[in-house]
Structure formats: C-alpha cells, structure tokens
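Here we start with a single chain on its own, the form predicted on its own, put down as structure tokens.
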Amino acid sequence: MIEFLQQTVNGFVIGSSYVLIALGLTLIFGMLDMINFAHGELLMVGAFIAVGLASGLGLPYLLAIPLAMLIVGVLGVVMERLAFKPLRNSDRVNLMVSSLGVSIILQNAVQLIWGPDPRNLQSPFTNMQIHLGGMVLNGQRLFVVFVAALLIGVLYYVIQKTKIGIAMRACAFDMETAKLMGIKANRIIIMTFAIGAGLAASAGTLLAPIFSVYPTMGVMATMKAFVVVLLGGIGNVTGAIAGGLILGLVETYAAGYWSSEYKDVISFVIMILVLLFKPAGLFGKHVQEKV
C-alpha cells in the first residue's frame, strides 16, 4: 500500500507537468486550429533559461521560475508574430511544417548558447524528504505539484470568470463573429500565445531540478502533450487537465510495477487506442466548446 501512494504522489508529479504543457497546447488549438510542434521546445528553452539565470547570474531557484516563464512568454509572442501570423490565413499544413521549423531553430540555438550536455538545476527543495505514513517525499516533487495546481487554477479562473477568458472562448468558438462583436483578436491569440509559452516553461523549470535538462527534450515533451490533448479531446481545456494525469499516473504504476522501459511505448499505444476507438477523447463531448 505505500508503495502504491508513493507511485501515485509520484504519478501527480509528472502528470502535473503533462497538464501544464498540455494546456498551451490546446489553447492554441483552440484557438487557430493548429497543432505547434514547437510547443515542448519552449519547456526545453524555459528549463535551460532557468539555469542560465540561477547558474550564471545566480539568481534564487524561486525568482529563475517566474522570470523564465516571462522570457518565453515573450518568445512564444514572437514566435507567433514571425511564424504563424503570416500563414494563418493558409492551409493548416503551412502553420505545422512552420512549427517544425520553429523547433528545430530553438533546438539549434539552445545548442549554441549553451551547448548539447545535459545540465542541472539546484533547488531548495531537491535534498528535502517529508516522511508521512512511510512514505518518504522529496520536496521538490511536492513544490511541483502545488505550484501546477495553482497555475492550473489561476488559468481556469482567468478562462472561465473573466473577461479575457470569455474572449478567449468566443474566438475559439468563432473566431470572425467574436471579431464582429468587437473582440480585439489579434490581441487575443498573442495573449494565448504568451500564456501558453508560459506554462509550457513553468514545466520546464519545475521538473529541471529533477531531471536532466538538454537541448532536444522538447521533441518527447511535444509528443507526450499531444498523447493528453488526445486523450482528454482536443481544444477542451478540462480533458487536457484530466488527459494529463491520468497519464502521468498510468506512466508511473507502469514503470513501479512492470518496468521503465516501456513507460514511453504505453503512451503511444493509448494515442492509438484513443484513435481507433474514442478519437474525440474522453471529453469529446464538449470538443465544440475548445478552449
């Protein structure tokens, strides 16, 4: 029994980061209909910011997280700016083989800032154990998972209560009527952009101190937050949250109780699953809503 709690807390940690880069990704499917293959590259630069900005100018662990996340922020803008405004009015392939250039354009410039070894990041958190119940938890986990939490609340609040969010929805649902109702668009998908960017670094910098980070990680993070919009329906915002723990727990139970090898291959084949049998996701139903 404490085994599996401990699988499960595990389990949360990483199905938490799932959910984060998730979010951007569905976001901006929502919002223009496309799927950016560059989306797990902005964790990657957002995790090699952070240690940049904690290794070189030594800055606290704590203030590197919410500075990365700005600085891609801003370079998920730019991105869109030079990379997707001008083909949003063209076929949806334009936009994904653009993404793709995009990736593979942050992976060289990662490279050659700071080159293609691993790094790590120093957190407060890494060295503290919490025993509960016998079950030992390393803090940092447990900073990940409340810091996920309270980001995934924050943006449900934003898109669900305010204006900015009811914005959002309108031009996910239909992006020239919001444009007829006064809805400032071009605004809107840069505000997506950047908040996605965003969440997509935060991942990158919680999860740093626990793994290893390098320039090509994006391409599995990609692929796994495709795996969540999948599962959880594309463009619907609580599928990505649910799509992402869940696989974040069945990833885990898998390599505690079979083996870490084929915690990779389990993702892909429920993608396949989900494709064959659901292909509008667990909460397909609500897919005309989007965002």
Second form
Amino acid sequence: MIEFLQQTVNGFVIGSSYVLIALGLTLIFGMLDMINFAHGELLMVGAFIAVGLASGLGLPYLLAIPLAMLIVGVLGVVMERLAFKPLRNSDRVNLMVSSLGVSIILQNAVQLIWGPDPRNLQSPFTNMQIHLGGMVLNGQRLFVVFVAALLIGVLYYVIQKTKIGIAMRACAFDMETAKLMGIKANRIIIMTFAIGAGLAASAGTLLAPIFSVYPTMGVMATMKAFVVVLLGGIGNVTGAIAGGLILGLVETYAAGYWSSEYKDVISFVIMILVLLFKPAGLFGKHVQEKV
Amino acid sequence: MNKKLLAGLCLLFFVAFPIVFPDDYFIHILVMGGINVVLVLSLNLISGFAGQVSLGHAAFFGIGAYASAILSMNGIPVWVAFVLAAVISAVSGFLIGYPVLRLRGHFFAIATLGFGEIVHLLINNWVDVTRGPMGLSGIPKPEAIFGLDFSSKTHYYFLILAFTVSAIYFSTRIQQSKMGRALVSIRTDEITASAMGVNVAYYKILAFTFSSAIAGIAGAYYAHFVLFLSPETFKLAMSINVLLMLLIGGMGSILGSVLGGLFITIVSEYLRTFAQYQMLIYGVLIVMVVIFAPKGLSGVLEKVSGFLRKTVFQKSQMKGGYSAHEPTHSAD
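Form predicted in complex with the partner chain structure, per the form predicted on its own context:
The complete assembly is shown below, putting the previous chain first.
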C-alpha cells in the first residue's frame, strides 16, 4: 500500500510536468494546426539556462526558474518569427519540417555552448525529506507538483476568464472569424508561443534537480507531449491537464509493477489505441477537420 | 525520348564512376547515398504519391535489416534472406498500415512516429533475439554472384546501383499506372477521390506495403554491407532524416527523391569537416530550404528549366535555327 502511494506521488510529479509541456503544444496545435517538434527543445533549453544561471552566475534556484521561463518565452517568439511565420500559408508538412530543423538547431547550439555531458542543477529542496504516515516524500518532487499546480491554475484562469485568454480560444476555434471580430491574431499567436515556451521551460527547470540535464532530453519530452495532447484532444486545455496526469500515473505504475524498459512502449501503445478508437481524444467531442 | 537519353547517360556515368575513380572513400559515400535514395524512393510511394507523411520509416528499414541479418546468421543464404526480409517488412507494413491508414494528416504522422518508437524499443530490449544495445555482429556477406564476390566496396556499389535502378523503375511504373493516378487523387482530396470511386483504403494499404517492402530491402542491404547492426541506427532521427531528404528533393517527385537522397548524403559528409558545427548548419539548411524552396530541389530544377525554355530557347528559335537541340547532340 505504501509503495502504491509512493508510486502515485511519483506519477503525479511526472504527470504534472507532462501537463506543463503539453499545454503550450496543444494551444499551438489547435491554433495553427501545426505539430511543433521543437517544443521539447524549449524544455531542454530552459533547463540549461537554469543550470547556467544557478551554477554559472550563482543565482538562487527560486530566481533561476522565472528567469529561465522569461528567456525561453522570448526564444519561443523569436523561433515563431524566423522559422514558422514565413510558412504560415504554406503546406502543413513544411511547417512540421521547419520545426524539425529548429529542434536540430537548438540541440546542437546547446551542445556547442554547454557540451554534451549531463549536468545537474542544485535545488534547496533536493535533500529535504518529509515523513508522512510511513511514506518518505522528497522535497523537490513535492515542489514540482506544487509549482505545476500553481502555473496550471494561473493559465487556466487566464484562458477562461481574461480578455487575452478569450482571444486565444477564439483564434484556436476559428482564426479568420476572430480576425474579423477585431482580434489582432498576430499578437495572440506571439503570446501563445511565449506562454507555451515559458511553461515548457518551467517543466525543464523543475525536473532538472531530479533527473540530469542533457542536450537530447527534449526529444522524449516532445513525444510524450504528443501523447498527452492526443489523449486530451487537440487544443483542449482541460484535456491536456487530465491527459498529462493519466499518462504520468500509467507510466509510473507500469515501470513500478511491470517493466521499466517497456514503459515508453506502453505510452505509445496507448496513444495509438486512442488515435484509432477515439481520434478526438478522451475528452474531445468530435474531430474538427480544418479545411 | 530526350528524357530516356538523359537517364541512359546518367546510368552510364554511375556505372563508369568506380572504374574511372576507384577511390574507396567516394565509393563508400555513393553506396550510402544509394541506400538513402532507395529509402527515399520507398517513402515517396506513401508520403509523396499518396500524401501520407510517415515519421516511422526507420522501423521498416530496421525490420528488414534485423530480419535479414538474423536469418542469414542462422544459416539461410543471404540472397534468400534478402527476399524474406522484403516479405517480413511488407507483412509488418501491411499489419501496421491496415489500422493506421484510417488516420489522416497529423494523426497519421504521429501514429507512425509511435510505431517507429515501439519498433526501436523492441529492438533495443528484445535482447534474446536482437542482442539489444550490444548490437548484432558477425553478419555474413552476400554469396558471390555474377562474378561479384563482395570482397571490395565496388562490388557492393554495383549491387546498390542495381537496387536503386530497380526502385526508380518500379516507382516510375507505379506513377504511370492506374495506381499512381489513384494515389495522386487521394493526396489531392481524399473525400473527392472516394466519391469518384477510388478505393482509398485499398490503394493506401497497397502503397504502404510496397513502401515497407522496399525499405526492408534497403535495410537488408545495409545489414550485409556494414556487417554490424545497432538499435541506435533505427531511431526517430533516421525516420526524420529520410523525410527531410524527400522534402529537400521534392515530395512526390522521383527525380527529387534521387536528388534529395544523394544531396543530403553528400552534404552531410562534406559538413563533417566542420565537425561540431555539422548538425547546426544542417538544421539551418533545413529551415532555409523549406522557407525559400518549398518544392525542393526538383521544384528549383523545374523553375530553372522553365526559365531557360522561356528565355534562351525561344530566342534561339526566333532566329530560325534549332540550336536548342544542339547541347544534347554535343553531349554525346
């Protein structure tokens, strides 16, 4: 029982980071109908920037998180301007390939700057242990869940209640009509990229003290984010939150009770099954074909 | 007629190349280029002709490579293993394609990506059969045939040249057949195609099965050429690389597939001299090609030849002569 609870907490840690990565991806997927392969690289760059700020400049970990989010947010906007905006009216395949190019650029730029070796990020919570009814909980893991919940809550509020959020949903629903209603679509797209990139970076900085940081860590993150987005339904924020937590839990249980080698196979099998039997996602109503 | 002449000259060039320049390094690059060209041609069947972008092509390359390697290591002649590898890849292509081809666009791309990863993870973890991360070594060379005993790279070169020419011929025949026109109609508009009586599911699965079989043959050749297989080769990066070759050459174009495969092989070899900047420059190149030449190299070629026809050739015709034909005459 205690082991089960421990696995559950671990599942929530991984799951909430999946949510943070998938939110930006699903917003952009829904808005521009593009698969952004460079999204996981934003998580990786965020983690490296946090390492640079914390161990290079000696900034405290808690300050490195928002700074890394900010810098990566700007990077997300630059990426959109240079590599995606020129292709907005072109074939969707070209957008996808362009994002593949960007992900290769980011991986190798980081490798040139910081080298290929894995790095560690020091966090004040790493050595903290909390005893709770026989369970031993790691401080950093709890911190991940806490910050993720906070960020997800803020984003959820922004999207549901504020003007910007309503404009974002309008653009995702129908870009042309939103433009006709006076929404400055370009500005909303920039905003979405900045928010998505910042959230991905936050996941990178939160996970960095638990796992190590290396230039190719973004690839798996991208693929896991795809699974989450498809589980939850494209463009569906609530779905992404639920999908991320489900995937995190399923993976952790699979690794704990069956085989850690095959846990990634399970997530892809789930993804393919969902695609086949419920292509709109577990929480979507129906597939909307964009013409 | 002109096109056939040009193709013949190209073939002559590639046959003569290793005889005129017996340089092991160049021949090695051309062999790798040939493998890539066959792979790109096979991806072109499903992604170029039928418009279904696959991100899991490395899986079929890997299945073919491992199938042929394991079979031949268990005493089956390499040539038989080649055929069996093609059959096994085709069957797995059919089994994967059958459910997945119901999906369209992004969904198809992501589902194939998932299958590619599953195959990679299986190769990596099924240690009893594939020896997992240790890799397979001791793969036999093909048995001697037609005076080729595969003791030198040149012999391998002629074999891949034969495979490449067959793949080009096969692709051309498909493109010109009823199947080719059906696939193009599916790419253009699936719903209209099915309304016009095209059996969309049938043609898609057929194209996917052919595509997997050819990729499997390329994989089998690769296994008996490098004589060592590692799961690292058959990762997502490889599927992406093949797709990039197709895109840079020109989606849906056979000439483009050949150009893209050769171009990227040679460019990435050349970029090696920049060592650590290699992949960075590669990434920048990809973004620039997509933005500035969205139809790939074959699109650029078409534009250039269209421009030449308009300006140079028309002018010379106005003079009354047929000087436009002269370059081809002087070429042979």
